[in-house]
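Just one chain is shown here, as structure tokens, and it is the form predicted on its own.
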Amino acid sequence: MREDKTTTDTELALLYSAVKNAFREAHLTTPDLDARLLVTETLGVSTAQLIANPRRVIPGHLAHEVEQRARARLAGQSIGRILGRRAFWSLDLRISPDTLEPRPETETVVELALSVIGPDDAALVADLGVGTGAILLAILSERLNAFGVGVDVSMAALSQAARNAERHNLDSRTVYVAGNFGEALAPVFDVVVSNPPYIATDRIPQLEATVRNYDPHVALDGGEDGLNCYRVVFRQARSMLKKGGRLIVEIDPAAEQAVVAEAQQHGLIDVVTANDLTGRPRALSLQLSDDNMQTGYKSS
């Protein structure tokens, strides 16, 4: 892409070439899609409009635009920072530097708590680093009559959730809180839901740059082991689940084991495990113990 900040008037179909091409000698994993979703999006236009009118011509500035979110993606950046929305479930969400990119995967936890709620339910629902809100608004999106509590550390991440409700008109039916994960809550939530960073300190370097440069590092970082927050939302189960309540989590696939035994621990069991599309083992349900509601866990 050129370095020059001023840019010429342009046609469609050759400042979409530039880009797709540059793209392309990057080795972008997709890079004919992320052109076009750059393209389109930064321009207004639609795919059709894209094929059907190729020669339809760019002013400079807008042309320059595109050049500039083109070297961003080149640079590491996703689409979705550059575009500052990211699909997910059926939801088009705000994101921003203060909040995860919510990523495909995450939705297998939004199918486990489906599964456990039913369609006509009143239940009570808790997203646990709830950021920009996703996990908790696609189950409200699916469940009309669920109401949810969105808790997160980040200030500017819940304020960036509670937009995220209004936008999809969900926030008559949700509330947010600060805190670290459960410590504020009472034993009164039916499905209790986390993605909670799960990432060994040593292995954020190792990162694809997309995640490593751009999403906060305070919600990848799991500690020494990548088990440190799970410790702690284990240790708070009992305090947030009523009786015969679902805890669901997000797992890295290669600490499914560690992160069971961690839960067996902290007196959870009845594991389910779900899938992602890749087949990989991705989200745990799991439920206290009848022995554990009755008299508490103390853990070792």
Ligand SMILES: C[S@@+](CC[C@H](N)C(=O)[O-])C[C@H]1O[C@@H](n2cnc3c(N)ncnc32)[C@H](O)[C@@H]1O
Contents of the next structure:
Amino acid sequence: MREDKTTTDTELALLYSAVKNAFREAHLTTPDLDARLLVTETLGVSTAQLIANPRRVIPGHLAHEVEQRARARLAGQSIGRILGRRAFWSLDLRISPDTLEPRPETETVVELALSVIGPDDAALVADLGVGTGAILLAILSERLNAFGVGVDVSMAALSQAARNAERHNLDSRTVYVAGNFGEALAPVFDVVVSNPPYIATDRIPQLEATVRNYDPHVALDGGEDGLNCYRVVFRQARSMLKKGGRLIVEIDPAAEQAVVAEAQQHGLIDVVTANDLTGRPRALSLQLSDDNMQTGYKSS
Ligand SMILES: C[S@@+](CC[C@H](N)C(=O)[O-])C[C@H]1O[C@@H](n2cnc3c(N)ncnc32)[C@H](O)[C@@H]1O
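Given the form predicted on its own above, I would also like to look at the protein as it appears in the form predicted in complex with the named molecule.
So here's everything in the complex, that chain up top.
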């Protein structure tokens, strides 16, 4: 990639090739896809235009912006972070430095939640650690009578989730609460979902730069063994779930047994495991045993 700041006008295909080649030479995992997204999104052209109109002239200032963004990608930022948006489920979500970039494997949590919420159910759903709103908004986009509460410890993340809800016309069916997971909730929820921080603290420095340097650490750090947030959420289950309600959590595949053991210690039974697209266990659906249900809840 050229280093000059005053990029001259260039042709679309030449610019695209330069970015693609730079990404290939740097051995990015998906160089062609990254180059295509970066070029089309930055220039506001479609993939069809990229192919059909290769000689289109790109003004120097736009070519310069593409080159700057390509350099950010080569320095370790993900395409989502650079563009400030990420596709999740059927939604186009805005992300910010305060939110985790949603991951495709998290769609496993959505699938599991949809498997227990009927198409017309007026289900009450809580998402603990809502971030961009990815899980909650995906569920509400599929279940038109459901209502959702998004919780996060980060006010900036809550604002981002609220903005994403508005963009997808889901704001009238969501509210947002700042707090420590479910501490402020009452036992009225049909489904509680959570993708809590679950990386063991001492593993964070070993994560790839795209994650380590750009995802907020409050969204990653699960404490010494990575299980701290599960312990909090499992302890809170009886004060969030209504009778028959389900708690659905994302897990690190390697931690499946440890998370199930923690869940069982907190009276959560009837474990259903769902695999992600790579075939690895990625989400657990749990239910409180009858003798662990909270009784005598007063709504005042
Ligand atoms: C792994 S991210 C998940 C974000 C989003 N749900 C997703 O799946 O893309 C974890 C989220 O939990 C939030 N979080 C961390 N500690 C929390 C706490 N004690 N109470 C509530 N939310 C917390 C973080 O701010 C972050 O948004």
